[in-house]
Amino acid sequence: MLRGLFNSVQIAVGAFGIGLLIGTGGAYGKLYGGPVMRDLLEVYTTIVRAVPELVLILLLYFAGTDLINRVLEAMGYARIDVNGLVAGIWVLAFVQGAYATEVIRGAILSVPQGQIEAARAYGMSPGMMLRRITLPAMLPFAIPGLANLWLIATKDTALLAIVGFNELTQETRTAAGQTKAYFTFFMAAGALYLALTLVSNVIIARIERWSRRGTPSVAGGGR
């Protein structure tokens, strides 16, 4: 079981990682790219989030790995076999890019247009104002939702058991199978995810306090 919590805890990081940056070019592309881009990337955010995981996951990961193949074929290449980690960390990934391009895009609408402007005004490039203006501005607001997706991540790491891939789920049902002690290993299995939850949540909470430092607290009760 702990073995399957590595392979998911490998999953959840690479998926989220990647996704990551899917969304960052996504939200840039949305709000800042030609019609032609802003519609692919409506497309591609809607149907993500319109389809259920299950059936996306079973999509990409057979259908996804047969499409390489046929092109490594027409190519002239010998046929490979995809690794199960690099499939489910893409798969998901491809997942959690749509669900980010909207929390960040969402985000960078919440920086003050005013900071834009005066930076624009300051004659910053389009980079450095990147580095210097946008993300430090967006950040708290994205932190929230990046989080719930981070958590989603590693619970939906569980669905690539359906393809056979041993992250925990599996290596649950595999030992549970064998001892006919089901009650028992679903239960450890529970508190493997509760416990990597916790931990999450400790450390996006110093992530948003440090995301946020520097800036005014909203105080409550004041007359």
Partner chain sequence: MSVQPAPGIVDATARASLWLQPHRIILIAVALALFAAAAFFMRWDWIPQYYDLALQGLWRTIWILVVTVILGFMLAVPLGLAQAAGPRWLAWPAQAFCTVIRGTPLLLQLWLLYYGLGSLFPQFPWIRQSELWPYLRQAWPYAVLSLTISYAAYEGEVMRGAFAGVPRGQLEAARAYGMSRWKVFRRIWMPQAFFRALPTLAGETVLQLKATPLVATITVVDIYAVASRVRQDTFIVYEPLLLLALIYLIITGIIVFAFKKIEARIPVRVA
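Provide the structure of the form predicted in complex with its partner chain, given the form predicted alone shown above.
Excluded here are partners and other molecules; the one chain stands alone.
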């Protein structure tokens, strides 16, 4: 079960990290991209947020790896074997990316326009502006939403049990089936997930305080 927990955390971290990258890119695309880009991103976020994760996971897990291999074969490369861990991370990252896009877009919008204009007036390049102004300034606005996403990511890893991946829930089911002590094992797994959430909450609170340093306190922080 501890191995399962480790796998779960690994997937959650991976999916959240890549999801953040997708989200940042997506948010930028939505705010500053061309009209086609914007519409495509809108379609992406709408579909991902409307279709159950379970269906997406099945679709991407079976279709996604198949598609990658077909593309690779068409381009003349050898087919690759995408293992469960990697496929799981990418699938969840794809889902997380859609939510992260919305969160980060909202956060960037809450950065006072004047700051960005000032940065531009200083002659900063867009990349530097992103690194020095936009990202740090939007962080306090984005963290509550992102924290929520992180908690969703840890719980969504349970869905990978359906595609037979050995994460915590699946390991629990195997162990429970072996010993027939279903109740005990599911309870124990629940406690592990809960512990993960509570530890995360403590860390998130720290990060939030750190990211707000130097800004006037804002009442209430998202949901």
